[in-house]
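Read the single chain below, which is given as structure tokens and is the form predicted on its own.
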Amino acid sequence: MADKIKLFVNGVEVEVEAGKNLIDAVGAVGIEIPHLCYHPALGADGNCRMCLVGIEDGRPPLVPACKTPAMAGMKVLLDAAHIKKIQHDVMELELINHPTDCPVCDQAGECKLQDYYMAFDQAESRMNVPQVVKGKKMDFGAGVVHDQERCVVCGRCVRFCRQITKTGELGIINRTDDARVNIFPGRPLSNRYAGNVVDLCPVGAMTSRDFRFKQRVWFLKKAPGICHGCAKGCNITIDHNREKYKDDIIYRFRPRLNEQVNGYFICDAGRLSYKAENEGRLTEARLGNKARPIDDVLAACTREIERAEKIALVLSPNCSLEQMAAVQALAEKLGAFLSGYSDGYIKPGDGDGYLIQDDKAANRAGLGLLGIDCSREAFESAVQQAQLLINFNNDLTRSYKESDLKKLLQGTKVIAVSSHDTPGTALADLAIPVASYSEYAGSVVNCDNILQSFAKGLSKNNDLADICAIAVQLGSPLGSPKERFALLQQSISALKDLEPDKIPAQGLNLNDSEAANVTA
């Protein structure tokens, strides 16, 4: 645990973490120091001057909080008259040429300039000359649209492209009123994390072409989630809204801070993967190619299970640990072979050593922890011998060409338990729709062996059952979350003395936990 020190803020003693700057130190105890250019992942730039604070009995008496380390006994002034005047003057400078287009700005409702105006300014403009004209709707590439006249030249986006992606597409050109953020000639944003500049922008200057004018942010409900786009398991915020007479729809994924996993950022592919949660969904149970009531299809599945002498089951590497446990128990009860074969989810060479992984599955590590066979040979052998294959959300068309998959499944009945209507689902004799990962709660283990739990993010007008519930209806003996977690505790020693609701919000590092359980 980090060392603690005591200092004074506006005469009140507070205990903060040593080694942090004033913004982060006092921010951790709920005291905000206004700032525009500083960001914890990008360091201090010191160019906005919004964070100037007073240091009583200090030399100098005024310091930028972003560049000033917290020190024991320091007396920080935030509400003194001269500090308030500095904040007011900085706000006036930022607003001199800023357009009053909040009603049409995507950032309205989560804009720091709006927040700070209400907190530190609320004054009418004293400008009596025309505003400086700057560019609008500038295509910066990678889905980023820039509005220069809203820009406060904080430089966050520039530093992100230099320090994080190291691609350097953005720069600040010219000086004073002519200062602009711009791309270099012929070099648009082309890195795989470009969408993060939209999140980093404290105002509405950087906007997402994908999200522009789709929703007002104050209508959006926010739910924490885990991205299932690859094995990194980045933490995300799921922004969704249910408009009147319509279904609940996801409008965007945004990064959610987890210093143990993804820090402050996510990749663009993960950011846009929300679309797959809205589109291409399997919403009706099918018998052959005809939609039928779910109870009828489940009854038909039960008959097929009773009729088959040999059964094979295959799991998606995106299934949660709880779903894997429920299906594993079903396989044991049926005496069936269970496979996690899913080589098609791996794209060799696609990872970048930062957040993006070759493996596009969220929980392949879970298959290993539960001892589920993932070899191609064993899977194909089991399918060829089986009269029935039950597929739990594994998109086999990623691993096989459609013609090869048809050949493999020839003579084998297929039950598809799927969240999406894929070409592979179309080949199934029976299809059962299930919830996708934003619609149920569960746990996954990422590529760094960190176990993370996520809650149900949104509810549909007609909620679909998740794989656990369908597995129970097909005969799995694990009928409750408690029973499924008990099975996981047998396979994962780190969970042995842990309750499901006690898994840390930042995730449980199984590497550390396993090491702690090793006896010399």
Partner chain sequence: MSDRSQLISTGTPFQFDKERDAEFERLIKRYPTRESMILPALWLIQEQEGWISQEAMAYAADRIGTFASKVYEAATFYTMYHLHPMGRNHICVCRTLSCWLRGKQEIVDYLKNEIGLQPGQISDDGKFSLEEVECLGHCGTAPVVQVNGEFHENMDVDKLKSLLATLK
Given for the second form:
Amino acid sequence: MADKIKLFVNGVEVEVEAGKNLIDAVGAVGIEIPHLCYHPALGADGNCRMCLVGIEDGRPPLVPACKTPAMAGMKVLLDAAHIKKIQHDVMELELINHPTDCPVCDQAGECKLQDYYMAFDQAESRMNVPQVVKGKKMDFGAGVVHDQERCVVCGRCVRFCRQITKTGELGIINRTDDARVNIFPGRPLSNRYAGNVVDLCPVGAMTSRDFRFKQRVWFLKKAPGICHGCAKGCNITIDHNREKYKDDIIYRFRPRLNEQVNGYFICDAGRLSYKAENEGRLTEARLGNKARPIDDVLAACTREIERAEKIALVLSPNCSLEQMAAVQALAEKLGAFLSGYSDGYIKPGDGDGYLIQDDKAANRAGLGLLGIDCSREAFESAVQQAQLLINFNNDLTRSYKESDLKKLLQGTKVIAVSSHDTPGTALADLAIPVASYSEYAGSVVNCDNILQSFAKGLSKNNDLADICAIAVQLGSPLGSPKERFALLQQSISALKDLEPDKIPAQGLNLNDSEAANVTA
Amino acid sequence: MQVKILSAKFDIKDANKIKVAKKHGAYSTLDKVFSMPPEDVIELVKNSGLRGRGGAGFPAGVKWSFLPKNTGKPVYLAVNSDESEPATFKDRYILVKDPHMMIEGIIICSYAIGSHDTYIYIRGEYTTQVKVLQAAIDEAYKAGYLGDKVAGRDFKLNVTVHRGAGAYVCGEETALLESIEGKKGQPRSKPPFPAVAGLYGCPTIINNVQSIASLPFIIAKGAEAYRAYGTEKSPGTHLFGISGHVEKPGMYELPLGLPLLEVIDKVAGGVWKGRKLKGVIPGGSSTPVLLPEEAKTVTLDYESMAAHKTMFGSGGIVVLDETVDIVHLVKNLIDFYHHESCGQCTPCREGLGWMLKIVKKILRGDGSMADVNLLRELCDNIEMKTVCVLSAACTMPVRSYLDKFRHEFEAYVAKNDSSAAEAK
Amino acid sequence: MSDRSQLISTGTPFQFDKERDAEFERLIKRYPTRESMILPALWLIQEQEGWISQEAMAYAADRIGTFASKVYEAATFYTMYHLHPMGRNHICVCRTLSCWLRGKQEIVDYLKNEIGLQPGQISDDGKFSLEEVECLGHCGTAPVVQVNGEFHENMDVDKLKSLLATLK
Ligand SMILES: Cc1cc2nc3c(=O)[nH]c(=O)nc-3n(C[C@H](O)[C@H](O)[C@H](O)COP(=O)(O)O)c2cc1C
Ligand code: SF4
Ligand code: SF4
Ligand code: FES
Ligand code: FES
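What does the same protein look like in the form predicted together with the partner chain, given that the last one was the form predicted on its own?
To see the whole picture, the full complex is given below, headed by that same chain.
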């Protein structure tokens, strides 16, 4: 725990963490100091002047909070009339050249400028001379669209591209009130994290081509989630909405802060992976290639299981720990071989040492922790010996060419328990639709051995079953979440003394526990 | 009234050439300097009372003593030759007429602060001046006053000229450092101060050309000799620039402390064309204007200027005769500062542009009293809320014109009112 | 200031000539970081070509090993860098305080009315370009005009006329 110090805000004593700037220190105890240019991941720049606060008996008496370390005994003034006036004055200057068409701005509802205006200005504009004219709807590449007139020149986006991605596509050119953000001609945004500038931008100057004007943000419901785009397991907010007479669909993923995992950002591929939650889904149970009621198909599955002498099971490395436990118990019950073979989910060399990993699966570490065999040899020999393969959402076409897969599956019946309608699913004899990761709760272990739990994000009109439930229907003895957790506790020692709801929000770092040494 | 301390060699032909300069004493203080411990040099400069001539008037020796010791990092010296404050034209004379005096000063300062790398930041517009300066530096290298062994001593010193390219704000010391680092000239927030973290993150001293060029005299003649000129708190001499409506505008070296009006009359030949005085800008365009009554009692030193609620600044005196249209002058000033705003911080970036549009509106005859009041209020709203004081360099004088010549603004507005009435 | 974001492309790659190349290499040794070469490199380009094209900026960025956006920032921030070709004779008239007080407007008006030159423009024959600039540090000899880098002090219309006559 960091050292604590005491200081005063508006005469009230508060205890804050030492070594932070005033914005973060008093922000942590619920006192917001207005700010636009400061961002904890990008550091203090000091250009917006929204964060000016008074320091009683201070020299100087007026300081930018973003640049001022919290010190014991400091007397910070936020409420004083002269500080309120400064905030109001800076706000007024911030707004004079800003378009006043919030109702048609895409950012409306999540704009800092709008928030602050509501909070402490709300005055009629005194601007009665022409505004500065700048560029609109500029294509910056990577799906980012820029509006120079809305920009408050806080430089967050520029600093992001220089400090975080180190690609430096953006710059603030010109000076005076002609200063504006731009790309160098012919060198557009071309980094794999460019979408973050849209979130970073405190106003509506950076918008995403993908999201622009699709939904007003105040209609969106927000659910916390974990991105399943790669082994990093970045924390996301799932913005979704059910329009009248329609299904609940996801409109975008946005990064959600987790210092231990992804910090403030996510990659663009992950950001856009929401589309796969909406599209290409398997929504009906099938017998052969005909849609059938799910109960009929489940009954058919049971018959196949009874009929088969040898059964093989294969799991997706994206399955949650709970799903893996349920399926593992099913395998044991059926005396079946369980494989986690999924080399095709790995794209060697694609990772970048920052967030993006080679491994495009969210829970390969879970396979390891549960001792599930992932070798190709074992998988293939099990399939060749088996009359039946039950595939829990493992897209085998990622690991095999379709012709090779067909060859491998010759003589083996396939039950596909799938969230998506992939070419692999089409090859199956029986298919059962299941929920995808935004629609169920579970936990995954990321590439850094951090276990993270997530809740069910949204419910579809036709809510599909979780793999856990299907496994139980097919005979897994782990009927309840409690039983599944108990099995996990056996395999993962860090969970031993933990209640399932006690997994920390930032994730449980398994390296910190003895579990690191205990491979199950 | 005029003296010749800094300008001693200005009238000598070819004094910019090392041969001639040496004949007249250039580089003669180095033996003495190198025989003193560096701390003693700092002490001597402190005792001389030399104040920075870039505008802020901070005591040079005191600034040097702020350098942290033994940081393991190099110490840099940056010489501020940006000279861009309107009405300031003094450093250029040193660069062209006696560059070796400045180079000698650089050696003295570098030795005192333990620096081995100097960057001279010269404004880009000084195209002919930079050639003379570079030639002098080349000569100094050749003569062994710069390079690996300065004057044969075990002291290394490299001097590099870095050209600006049209940005007044680069005279602000941290913007100047940014510009040397290859960036836009956008001032840094302080703290940290350059003495702690300056150029390339290393301890750095920034001094004005004239401050540096004053050093050889102080070393040669001693602190008392320097203090023989000027006043107790404003010792020494200064290269004053007198421009505007006088008979004999120009650069004059004077001791500090002389009465302003006497200088205007006796040195600069008085208000031109026999006209009456309307006001005096005492120290560069950013200093608040003085009315003739106020000018009567003010003397050319830091204390008296402060007592008259204005500033000594860069010593650039501008005389305004009775014909000057103050509203137009204010437009001219705001235009300058707006044009030069680095565009970094909100109040200055947005505010100066707004002020400019308002004053243009008033000037066009479209203004109202509300506009005049808004202009005045914006001065308060912007000043001291910004990263650097460029914005204050605009608002301080503008406020002074609005307060002291309000009737001229009102007259413009009244014209608007009457024409509006006529239109009805 | 006006917007300087529009760059002009020559369509051909830029390169330093031999002399500037050598000068670049000499100067870069004077700085501990390569980025310090951004301003000097832009000056070298302008010296060589008279102005700075999009290709030249990209060249400077790549040669220095920095982002083109940083070179773009510097080139548009510092107003002495010409981002398009100028007249053969580039005339800068100081428009600031002391020059204004001592009649710079007559000079600008003369250029406007007699030569047809507007500030910010180039004459049709490419002979002249005119720019109103901020204080040039010659206020004691105001008004001043700088032509192709040379200062001309205590200007008036007569002196301007004879000066223009000497320009090719
Ligand atoms: C906007 C602005 C412009 C300045 N321009 C100059 C300048 O052109 N020359 C200069 O020496 N100092 C200038 N200064 C002052 C410098 O920041 C700095 O105080 C000075 O160079 C320090 O040197 P000195 O202590 O020897 O005066 C300027 C300051 C500001 C805020
Ligand atoms: S686009 Fe947004 S993030 Fe970038 S400088 Fe403008 S306001 Fe700031
Ligand atoms: S006050 Fe003006 S010049 Fe100074 S940092 Fe702010 S914007 Fe730049
Ligand atoms: S947040 Fe401190 S100046 Fe912008
Ligand atoms: S005002 Fe024109 S040179 Fe200074």
